[in-house]
Structures are given as C-alpha cells and as structure tokens.
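The form predicted on its own is given below as one chain in structure tokens.
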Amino acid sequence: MARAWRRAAPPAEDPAVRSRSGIELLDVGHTYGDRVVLREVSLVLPEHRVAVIGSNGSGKSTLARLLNGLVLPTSGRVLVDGLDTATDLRAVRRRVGFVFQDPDAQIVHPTVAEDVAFGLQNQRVPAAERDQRVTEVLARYGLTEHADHPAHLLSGGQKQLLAIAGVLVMRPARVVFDEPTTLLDLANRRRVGRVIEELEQDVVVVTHDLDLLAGFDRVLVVEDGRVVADGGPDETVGWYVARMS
C-alpha cells in the first residue's frame, strides 16, 4: 500500500513550472467558527481525473469548494494556474466550473435554454455566439426538445444534466463535481458517470459512489480534515473500504 500513502510533492517555486501544474493547495486550513474542517492540506493536482472520497463530515466537500473559490482558505493558499483564489477569484472561476450535488441549487432561470445562457450573458458573450453555444450543449446532453420548457419540471436526471450543461457552456478548463450522483437513480447515475468519463476537461469529483471511480487517475481519501491516503483507484479505494468495514 505504499502508493496509497504517498505524500503529494511540494509545490514548485518556479512560476513557469507552477503555471503548468494546474491546481495547488499550499498548507491549506479552513475553519467554520471554532470548528476545524481542513488542516495543513498541501496538494498538487495535475491529473485528468481526480476523485475525493471520505465519510460525511470529513472535509471533502469543503476541499472541493476551495478549488474554485466558493470557499476561501482560513490559512494557506489555493492556486489555479498560478492564480490565487483569494485575489483572482473571477479569473479562477473562468477556469474552474463547479457542479453542485443538488441541481436545484444551480438552476436559476425559468426555462432550460435561459438557464444555460445565463453565465454567457454575464460574460457579455455576443448573442450569436451565445445562441450557438447553448444550442450545441443542449444537443450534447439530450435537452434540445426541452429548451423552452420550465426547468423545474425536468426529471432529476435531466436537471443534473442541465446543471452540467450550464457549467460546460462556459468552457472551463476544469470541472469540480460535488456528489453529482447522490440524488439520482441507478440509470441516471450511470449516465452522469458516462458524461464525466467523456469530458475533455480535467475533473475533480467528490463522491460516495465508488463504482464511479474506475479509470480515474488518482483518488484522495479525506479523514478528519486531512488527506490520509492518495494513490490509484484500485489500491486507495480498497484501503478505504477495508478501513470503513
């Protein structure tokens, strides 16, 4: 189990190297009031697909939210392509999209097409390009015929696909998923799993769905606010399951 316990390499100090390393956490800690949620987390995440697993309350969702500045570290720094989430938040969020566990928390406009277009409007993307990008992403996720339908009337699986479409239409380089399959039935869990598997973007997925992790490059186990295991999915998931048994 040596690889499951390897310590992440320290972040590079050379800015040219740092800019290629993707996401970095530098001795990061986070507290909510007096409650310590994360402590002394240092990671470099250059891989294409990274998963974060752990029990409820371990700190994994807070870790995910740090990656695009939804949460800012109480101590330490989070860098995306060398940009600090505390000082370059807008630029970071252009690079890192975030998909919530509950799509209703992400869907803000009445119709499907309007909801997907919302972020592009905020970025002042020209109307013709905006319409083209919305049309493309709705077709990609089988939502074209629902474009003018009320978003709140979609099924649970369709809502999750809509939330994903609303992120991907922004063309981020990376996408963070926080428990993307928890509220879905088996068929839709598998469908969302295939969507994640086919993405060209780098992904970080927080999940309890261990079946989702086949083929991932790296799995982190978070426990009591620390990364306690870090390695390939076979060994790390096996170690985690044995620990939880």
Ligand code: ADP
Second form
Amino acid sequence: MARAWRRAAPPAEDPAVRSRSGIELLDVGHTYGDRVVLREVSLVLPEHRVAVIGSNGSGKSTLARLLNGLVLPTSGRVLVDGLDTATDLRAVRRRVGFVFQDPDAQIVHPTVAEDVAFGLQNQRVPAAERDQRVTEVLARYGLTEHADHPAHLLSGGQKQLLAIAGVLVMRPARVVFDEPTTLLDLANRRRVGRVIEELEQDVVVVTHDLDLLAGFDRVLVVEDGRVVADGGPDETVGWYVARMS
Ligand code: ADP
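Can you give me the structure for the form predicted in complex with adenosine-5'-diphosphate (ADP), which would complement the form predicted on its own we have just seen?
Okay, now the whole complex, with that chain kicking things off.
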C-alpha cells in the first residue's frame, strides 16, 4: 500500500458543522448476492476533505453509500461520530448528506423551491424557518430566479446545484458526493468543484475528475474492493496515474 504524508484537517471554522470524531469503517465487507464488492476495509476518516478514486466497478460507489447507510455492510461496522449505520440510521442520515451522480435521482418535487423544502417539511421545521433556509440556499447557488420553475427544466449544471442545495439545506455535518461532476460540461464541473471546495462541511468525494483533488487532505485508491493506496493527493494521484499507464 502506498502510504504518503498526510496533512492534518484544517482548524474548525464553525464548531456547529465540524465533526466530533469522524467516520470509521471497522473491517467492512460488502457482497451483492455472492459477489464480493468490498473486503476488509478499515478506515478512520477525520479529515475535512477525502477523495475516493479508482477504476469503474472497483467498489467506490458502494463504499460511498456505506457512509450514510444507503448500503449497510454485510460484515463489519460503519460508525459516524460513534453512531452505527446499521442501528442508528436516522441519526446517521441527519449527519451525512449524499449527493448522487445523477441529480434526477434526487430531484422529486415539481418546483425548485418545493424540492429544496421537502426534507425540511419531513423534519417538521416551522414554515418561517423553512422558507428562510430555502431562500438562503437558493440564493447561494444562483437558483433564486428559478424558485418557482419546474425542476426538470433546469440545465444539467443547475440540476446538480439544486441537488446539492437540497442536501445542504438540511445542514448535515458531512456530505458524500458520488461522482458529482461526471455528467457535467467543463464549466459546470468547475462550478461544482468550487462549491465543494468552499463547503465548511467535511466531504467525501468519489470522482474520476483528478483535477478536483488539488486541495484535498486525503485520497484513497480503491481497487477490486480494497483500499490499495491512501495518502495526500500529489503522492496518491501520482501513484494511481502511474499504475494506470
Ligand atoms: P464503482 O463505483 O467503483 O464503479 P460500485 O460500487 O458501483 O463500483 O460497484 C462495484 C461492483 O458491484 C460492480 O461490479 C457492480 O456491478 C456491482 N454492483 C453495484 N451495485 C450493485 C447492486 N445493487 N447489485 C448487484 N451488484 C451491484
């Protein structure tokens, strides 16, 4: 395993959204039927920004989905601030938001504002606070003028921003992104990259977009269901690119 120098997480800017102890995977395995997709993965992820890279089919998306309980481990445990995804799913989901590669998987309500408000309604956040939070997050992602438009009429880039807004309005402490830029053109890839870079939340980002990783604290390379390299972005991405060429 390539183990490179690892930078410590930056100091907390806002204690309200900083992690308490981070995400831990304890000897995690996952199988779909009799197909083994992840094996013996043990990780502690206290860093601010962690990326997961690797070939298609290596298990990255499954690993990402384990982090907020979208997938439960077949063996081992996944803990978020000490909460087990298998037994504390609701609490874990409040702490860890998830952004899918395809925003259409996430956008379910007719208008942009309704879509963003949905999760807050579910949590019975009072209407005045809900409206304020929706207004703020739409403004932050340049969607204010589209608030009452049908979500399906947005461009691909705007849809991804809407999906991100719908997660961030819930104020999770961490956000997991599963290939958030794969379906976007260059300008929108950069825009979403900047959005991720500016988040005060801790992030875990699965990506093939190696340009995204410059400021990351830690990069994991997954191969055939195992973490085969783990370190700072320069060393780890260099190791990965050399291995692929
Ligand atoms: P990656 O994100 O690296 O492409 P995935 O975690 O999506 O990898 O998939 C790893 C392997 O598990 C692939 O072979 C994929 O076909 C398989 N797989 C993923 N999801 C399922 C599922 N729901 N049922 C069966 N097999 C799956």
